[in-house]
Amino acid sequence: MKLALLALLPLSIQAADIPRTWTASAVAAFEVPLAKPITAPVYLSEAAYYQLPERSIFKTYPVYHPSREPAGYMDWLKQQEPQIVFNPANLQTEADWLRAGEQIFNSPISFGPVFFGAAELRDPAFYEQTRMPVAADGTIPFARWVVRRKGEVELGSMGCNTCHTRVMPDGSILPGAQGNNPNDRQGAWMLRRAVKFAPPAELLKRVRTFAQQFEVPGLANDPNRAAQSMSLEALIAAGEAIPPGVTARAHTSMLLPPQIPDIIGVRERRFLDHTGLVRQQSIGDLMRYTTLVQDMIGPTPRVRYSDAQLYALSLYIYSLQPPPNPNQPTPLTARGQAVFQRARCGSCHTPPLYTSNKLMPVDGFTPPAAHRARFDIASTRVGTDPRYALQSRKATGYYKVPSLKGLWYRGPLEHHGSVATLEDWFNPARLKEGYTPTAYKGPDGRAASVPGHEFGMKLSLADREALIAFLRTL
């Protein structure tokens, strides 16, 4: 954690320092309007929100690969007493608040099978067939064991860690990075196994019911409705096609799933989500965004994070730092920096943040005049696939300009995760019909071009290699 963050925190955080998360005025202003207002959600009132009970944060314990679990570990867990670990009255220093935020980051909000269940994580075949990463210490950082009643050990998941944790090639764990847990492939694996024990017609009905959450009310030709006519095998195959680093999370799209964002450095970003749905003008906006995606994912929210929990979590997320970059400056990277400057890449990816923090309109959307007065909108269009920005519950008509920082440890790239590497991104072949994307290929797995962002395509091979080398130093 950088000392700069500590300098921005109060010496002693009091209740008065914690923003009120869900106020009528803040909720009315924190989102960019959707491109088609008919699809806009209706949120809980301030009074109804604060009537929801606060989530309890229990002590959690590591999940191990079955071959690495300490002897007697599960019997030991059954002897543990339930412990509530979050009590704001006990948080006296900045370090206390950051530790509490880390606990919340890793604390589950689901205690039943979602992408995986307890049986799957104790089955070696599950790891082999889904290629789920295992950390060097033998742990699975995407889930935690929880004791909420003595003698009963539950698998918890769907905390921030399930999607925003990356196991690096050396086995180290990087919290906040674009995750590499193969979420949707795991769900598909569970469905394939379930076919052996449950009537396929009943499974198909359940999957189609699940898929309805992605449909956009009032949107003509909604691509998400295609799930209602797909066979069970086609739906399973669609899940298997989604690579690690991409996921069909709530309010996104089952058939146009987005890349999981890297939230290291999120404090510097003025818009959240690929489509820039949420404006981040203060830590309160990050708190609102978190409760939006964690607490309000169903039609009838039943529990919420407290304001103090959201504040601690947001402070922790703001403190996250990238690992040391092994890609150090060389004469090649210096040449690449010169290419970056000469090609005017910085007009959108402006140093030192390597983003202009602007919204970029997609093809097929014209920003209303009122938007230009309220939001920082780029004058350039880059022609990338507009469907997620026009045909999802997050369809603002824009994509935010992404930061290039941390490209060396991220992937796959592009808002759908279609591209595996920077070399693939700058390959002119990706613009042509019949190209096979190197990462996410779409629900049918067929060849398709990856359109847009043609900048850099006309560089010489030597300049392209130098530019890529420079980008990996950021």
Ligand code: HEC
Contents of the next structure:
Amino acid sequence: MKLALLALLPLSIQAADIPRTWTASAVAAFEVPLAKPITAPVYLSEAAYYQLPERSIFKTYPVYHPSREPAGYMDWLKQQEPQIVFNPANLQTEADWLRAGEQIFNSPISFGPVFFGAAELRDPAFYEQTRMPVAADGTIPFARWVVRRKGEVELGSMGCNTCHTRVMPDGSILPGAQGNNPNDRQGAWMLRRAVKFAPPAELLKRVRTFAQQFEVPGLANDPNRAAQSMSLEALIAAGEAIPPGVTARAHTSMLLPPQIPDIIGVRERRFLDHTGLVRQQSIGDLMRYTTLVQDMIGPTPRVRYSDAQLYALSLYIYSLQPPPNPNQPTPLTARGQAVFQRARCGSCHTPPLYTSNKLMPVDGFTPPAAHRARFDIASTRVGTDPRYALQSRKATGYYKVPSLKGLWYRGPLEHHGSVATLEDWFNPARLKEGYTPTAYKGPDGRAASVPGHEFGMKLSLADREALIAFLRTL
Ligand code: HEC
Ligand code: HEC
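Could you drop in the structure for the form predicted together with the named molecule? We only have the form predicted on its own so far.
Full assembly next; the chain just shown is listed first.
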């Protein structure tokens, strides 16, 4: 890790090293075009972008489970002075920049209740009923307390930590891994409670208005429009159906939500998002990706990360490492590796990255000739559920080939997180009608096959077991 970072970073970072995030030419080229007939988004001009105020990064404090909070903690927080911690003038060494990036990773961009608010995180029942994970040290790494005005302690969330942090079975905290906070289940919990206080018709209107943000401009028969005729109960159930590790992030979908990717190792990926919407050719592209998903949301963006903040954050993300893998090579995993080679998994999941870094067209989409010249596109298809790649705001017509690294610590798998385990992924039963997916089951939780990607399904049970053991060593 040290070597890689030294190669990446000049010895001291000057303002001139920081890429300018939102230039007209970079913005024109950083995305793979959307599959027609979806309307391409119109982004802020360079001048308008740089007129947005920069976000202030305040000092934040850990959130504890109510039973684990140090005595007098909230009173102590009330006495803290507001403190802005990010100031690029104070950052010199590589370590300074990475520490600053870590602060931004955990720094909230929202101070009102989203999946949860301050009251929920002070209520033990909320943890029990939503099965929110608590780390071994008693903290909840998905949110932070913030003091922006003296005497006022706010709960902040929707930094990267809310979705890209995993509490492992042993209670350790793994930043960057596929998150496991039950976001949407918590959102549904808050709605169920609101039903007791607000008139149902008013609540229904609010939820439907919220759901409108997922509608896809220009798309006829948009599946997201179904939310406008669903009952309040069905909409709440749709949120409850989304398991940890999958989430309805802005510009994704409430009814077709995507798996949260593991971003440890993201530096090696040439395309970002399941549909490969954003090309990553430089650190500037990751900076553009981040401001796109955090700041360029809604009709009138109001605030942005500064270029220096995005740079620090991206350096931190590039520095993230997986934990030591407890699954060491054995004769069984050696046999699994031979199965991997025989089954030609490596033609797409090519070692050492375990991805070819290519885009695969989905059924129902024919790549225009111009795409083949510009992007690395595979000549085959895998036949998985094409809807997210055709009927969402990120619909490029492709899924990228995901890396198989880190499979041992993450899940659920597949672009919708339909599949809980590797055993389920290679189980031929998932192709059949009447199958009930083992993780995300769709908004109504009904039986539905998980089609496509039939590789490895015809193996003997012993070979399959060996293959899976090998995959867990990556
Ligand atoms: C509300 C949850 C949420 C938050 C907050 C969030 N992400 Fe994500 N992130 C996701 C989901 C879901 C996807 C997958 C989107 C898709 O495929 O369409 C994703 C995808 C990504 C990817 C693409 C990785 C890949 O391999 O395709 C990167 C990079 C990323 N997020 C970085 C960040 C950073 C940096 C932050 C904080 C500034 C952040 N995210 C905040 C949920 C979130
Ligand atoms: C022709 C290309 C191709 C081949 C061959 C292939 N895969 Fe894949 N694999 C993909 C694509 C594309 C996806 C993502 C599909 C989706 O999410 O819709 C994927 C997904 C996966 C996943 C889920 C990863 C995750 O993070 O959700 C695993 C595990 C996997 N493949 C293992 C294998 C193994 C093992 C083999 C060989 C037996 C194999 N693949 C052969 C293209 C391929």
